[in-house]
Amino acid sequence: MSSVNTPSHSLTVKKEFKLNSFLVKWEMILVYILVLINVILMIAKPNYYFAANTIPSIIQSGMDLSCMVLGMIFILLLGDIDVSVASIMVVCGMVMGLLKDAGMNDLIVVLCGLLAGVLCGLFNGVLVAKIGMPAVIVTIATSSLFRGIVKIRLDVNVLKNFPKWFQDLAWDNILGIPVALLIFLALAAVFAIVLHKGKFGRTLYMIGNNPVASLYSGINVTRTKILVFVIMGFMAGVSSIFFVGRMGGGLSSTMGKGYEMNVIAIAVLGGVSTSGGKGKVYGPVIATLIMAFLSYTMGLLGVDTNTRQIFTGIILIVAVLIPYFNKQLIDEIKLKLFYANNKNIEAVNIRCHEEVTEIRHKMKALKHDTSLSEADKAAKRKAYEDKIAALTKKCAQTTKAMKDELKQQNMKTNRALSK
C-alpha cells in the first residue's frame, strides 16, 4: 500500500500592506499624539526643550513605572486587573532597603527584592485563579494589605541605604539615550516576542476572549493566570529599582501612591482592552512615552498635581470608551447623518460607491495594459470618467428623491397624529 504525501499548507493569512490602513492604526495615532505633545512643548518652552538634557530627563521621569506597564498588558489580556502593583513595588523597595541596611551584598538585595514581588504576585494569583475571587476585589484588598505592612515596618522612617547603581540606572545616559529607556525597550521586545510569536501569548488571547472554551480546549487556565500575576509581581520588583533610583535612593511608606492608576491608564491608552483578549505590546510602549511627556509638559506649564490626576482620569475614561467606537457604531452614525436613517438610501449609495470603485480599478489597470495605444487608453479613460460622473449624478438624484419622499411621508404621518 503506497502512502501519499500530501503537502502541508500554512494557515497563516498574510495581509497585503496598505499604507492608508497603517496610517490610521491606533499605534500610529499614538505616535501623532506624542509628536503633538512635543510640538506644544517646543512652542511653549523652546529654550528649555532644546537644552541638552531635557528630552532624556523627560523620558527618565516615566521609566519608573514602565516595567509595570508590560506586566499589566498580560493581566488585562486575561480580562483581569491588578490595582496592587504600586504597593507591591513599595514592598520590594522596602525589602531591598532593609537588607542593604543589614549589610547584604547587592546581588542578594536585588534577588530578595524581586522574590518579594514574585511572592506578592503569587498571593494575588492564587486568590484570583485558584479560589476564584474577582481580581479587582482581591487586588484592592492586597493593595491595602501590602501598603499596611510597609507602613507598620517603616512608620515615618525613610530608607536611604540602597545600591548606588540604582541611581545610575535611573539617570545615566549612553550616547544621549537614557539607560532606563534602553532596558525598557529590551524588556518590551521580550514581551512582544512572547506575546506575538509564542504559544504563551496565544494562550493569553484565548483565555481573554473565552476562558470557558480555553478550559475545555485543554488549557490550564488556573496555572496561566497564576503565572501572569507572578510576572506582574516580578515586574513591580524591577520597577522598584528604577523608582528608588529616580527618587534619589530613598523610600518611604507613602511613596508611589496613584501609580497603579497611571499604569492601567497607560496600558489601556496603548490599546489593551480591559475586557480581555485584545491588545499589543507596541501601543503601551508608545503610551508610556506619551504619559511621560504629557506629565512633564503639564508640570512645566504650571498645571498642579490634582489637575494632572484629573487629566489622567479623563485619559483613562476616553481610552476605555475607544473600543466602543467600532465599525457598527460608525455605520449607525453615518446612517443617521448622511442617509436620513433609511437603509434603502444607504443601500443605493453603497452600491454606487462599489460601482465607482470598480471603475477606478479598471482605470488603474489601463496604465499597465500594453495591448492598447496611448490614444486608446485616453479614450477609455475618458469613457470611464464619464461613467463615474453619470453614476455619481444618478446616485445624488436618487438619494434626493428618496429623502424628499421620506420627508413627505413623515409630514403626512405627523399631520395624521396631530388630528
Second form
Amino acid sequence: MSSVNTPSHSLTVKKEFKLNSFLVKWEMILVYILVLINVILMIAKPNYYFAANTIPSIIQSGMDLSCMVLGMIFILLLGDIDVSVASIMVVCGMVMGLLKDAGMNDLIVVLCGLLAGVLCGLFNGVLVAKIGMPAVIVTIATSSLFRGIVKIRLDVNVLKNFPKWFQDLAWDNILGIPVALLIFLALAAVFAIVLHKGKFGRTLYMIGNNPVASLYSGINVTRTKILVFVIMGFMAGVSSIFFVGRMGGGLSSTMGKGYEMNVIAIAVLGGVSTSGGKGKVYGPVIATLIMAFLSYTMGLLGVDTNTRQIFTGIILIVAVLIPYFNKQLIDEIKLKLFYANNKNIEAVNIRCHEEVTEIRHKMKALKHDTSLSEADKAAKRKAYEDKIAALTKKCAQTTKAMKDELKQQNMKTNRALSK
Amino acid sequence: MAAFPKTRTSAQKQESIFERILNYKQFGLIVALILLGLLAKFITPAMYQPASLVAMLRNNSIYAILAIGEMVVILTGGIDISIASTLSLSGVISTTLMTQNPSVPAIVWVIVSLAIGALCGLFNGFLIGKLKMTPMIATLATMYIYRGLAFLISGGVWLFPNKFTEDFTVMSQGSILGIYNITWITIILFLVAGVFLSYTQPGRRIYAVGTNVESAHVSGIKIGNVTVMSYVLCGALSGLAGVLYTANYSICYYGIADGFEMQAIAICVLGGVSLIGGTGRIDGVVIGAVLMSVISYFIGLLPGLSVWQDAIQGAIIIVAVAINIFTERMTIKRILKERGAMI
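In place of the form predicted alone, output the structure of the form predicted together with the partner chain.
Whole complex next, starting from this chain.
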C-alpha cells in the first residue's frame, strides 16, 4: 500500500541549503552593507583606516547601547515597544554612582544597579501586561518619569565616582578585540539560544503573531510579557555599565537622550518587525556594528550630530519599508497595471505562467537526459517550444477578450448612470 | 423572547440632571480642576490676578494647539510624536524667511508655515496610511529627520528679537479685550475642531476608522485616505504652532519646543482621548489643556519644583491612562449588568 510508505517524519520540514536564497537573506544584505561602509571609509581615509587601533575603537564606540538592542528584540517580537530604555539606563547608572559614593562594595553596586533596571522593567511590564495600557504610551510616560527621578536626585550635578573597571570594560582590548564586543557576542549567543532553540523563544513568536490564539492555547501571556519587560530592564542595566565606562566614568541626568531611538532603529534595521512575531538575533547583532561604523564614518567625513540624525531616521524608514516591497506588493501593482484590476484576468495569466514554467522545467530535465538521442531531444524541444508559444498566444487572446468585455460593461454602466 | 434593550435616547431621557452630571465623562476632570483651584487659593493666591491668568493661558496655548492635532491622530488609533519637530521645522523656515523679507505681510508666513506643516504631515500620513508603517516607528523616524532638517536649514543660527518685525510678533503678542491673540487663535481652533469632528463627514469618518477599521472599510470609507488626512491636519496645526511659537517668544532656533509632543499627548490622555482610538471629545481636550496649564503653573511657581516637572508629567500620564482604562471597563460592566437585568 502506498499510504504506508509515505514517511511520517516528513512533518519536520528541513529546507535544504541553497546558495541563491542564502546570499539574498536579510542578514547577508546587512553584511554587504557593513562591507560597503568599510570600503567607503577605507577609500576616504586610507591612512586612518589602516592605523593599528582604528577598527577596535570604532567597534567600541557602538557598544554602549548594544546590550539594549538584545532586549529590544524580545520586546519588538511581542509587538510592543519600549522607548524608556535610555531613561532606565540612566536610572541604573545613577543608582550605581550613588551607592559607590556611599562607599559600597563593587559587587553590591553592580547588583543594585541591575536590580534598579529590573524594577523599572517590572513597572513597565505590569502596566502594559496586567493593566492593559498600550506599551507606547506607558513607555513614553515612564521615560519622562524615570528621567525625572534622576533629575530630582541629581539636578545639575554630575556623578563621578564609579568602579574603575567600568572604563576598562568599555575601552580595553584583548588581543586586539574589544572586551565590550566579546561580552556583547557572548550575551547575543545566550539570547540566540533562548530565542531560537528554547521553548520560551517559540512562545515569544507565537504571542507576537497572535496574542489571543496563544492565550487560548495555554500560554500565560501576561507573565511572559512582564518577564520580557524585566529582561529589557536588566539589559538596560548591563548597558549602563558600558555607557558609564564610555563616558569616562561620569553621569548626568541629560546623558543618553535619544538612545532609545538608536536602539529601536538598530533592531528594526536588523530585520525585526515592529508589528511583532518576526525577527532573529543575528540581524540586529550585525546591524549594531553597521550603526557603529556608519556614525563613526560620518563623523570622520565631517557630518555633524544633528545631520547624522536625519540619516538614522531615513535608515529606520527604509529598513521598515524594505520587507514591505515583497511579492504581494508586486502582485498588487501588476494587477493594477496589466490586469485592469480584474482578478479573473490575473488568474488566467498566472495559470498560463505556471504551465509555461512547468514546460521549461521539463526542457531543462531533457538536457540532462542521457537515454534519448540528440535528434529526439531536438524534436521534443521543438514540440515544447511550440506548446509554450501556443499557450502564451492563447493567454494573450483571452486577456484581450476579457478586457474588451470589461470595457463594454463599464461603458454600459456609465451610459446608464449618465441617463 | 427577551425584551429588546432600551435604546440610548430613551435611557437618556429618564436620567435626572444630577445623574447626567455624574455620568458626564469629564466629571472627574472638572472635580480635579476645582480642587486644584481651591488649593491655589491657599497656596498661590497670585494665580487669581487677571494678569497671571491671561499669561497662563498665553503660555499654554501652543500646547493646546498641538493637542488638537494630536487628538485628531489619536482618534484614528495612531500616534504622532513628530509634532514638536514639525513645529521647529516650520517655525525655523518661516521665521528665517521673515527676517530676510521683512516687508511681506505676516499672513504670508502663516500660510507658509501651514503648508510646511501639512507637507510634513503628508509624509507621515503617506508612510502610515499608504505604506502601512507602524505610527510610532514612522513618526519616531520623521521626528529626527524634521529636527535635523531644521538644523540644516537654520545652520544652527539663533534669531533674536531685534530681527522680528512688529507685524509678525503681533500675531501672538498683541491682545484683544485683554486676552492675547495666541489665546484667541487657540479658542477659534478649538471651536473649528469641535464642529469639524462632530458635525462634518470627514470628522465622523475619523471616529469611524478609530472605532473599528474593519467595519469602516466595509461601509465604504477609504481607510488610507482618512489616515493621511488626519496626519496632514495634525501636521498643519503643528506648522501653525511653529509660527505662533516664534512670534510669541520672539526667538527662533532649531531646538525650540523640545519635548512638546509629550505635553500634547498628556493633554489628550488627560482629556479622555483613548489611545486605542475612536473615543474622546473636544471638550475633554479643552479641560485637559486648562488642567495641564494649572498644573504647570503650580510647578513653575513653587520654589525647587522645576526639577520635578518631567517626573510629575510622566506620573500624570500613567495615572490618567490607568483611570481611563478602569472607567472604560466599569462602563462595559455596567452595560452588561443592565443587559443582564433585561434578559
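The term rigid core refers to the maximal set of C-alpha atoms that superpose within 1.5 Å between the two forms. Positions refer to the first chain, counted from 1. Quick caveat: nothing in here was measured; it's all calculated off a predicted structure.
For residue 405, the CA shift between the two forms after superposing the rigid core equals 13.7 Å.
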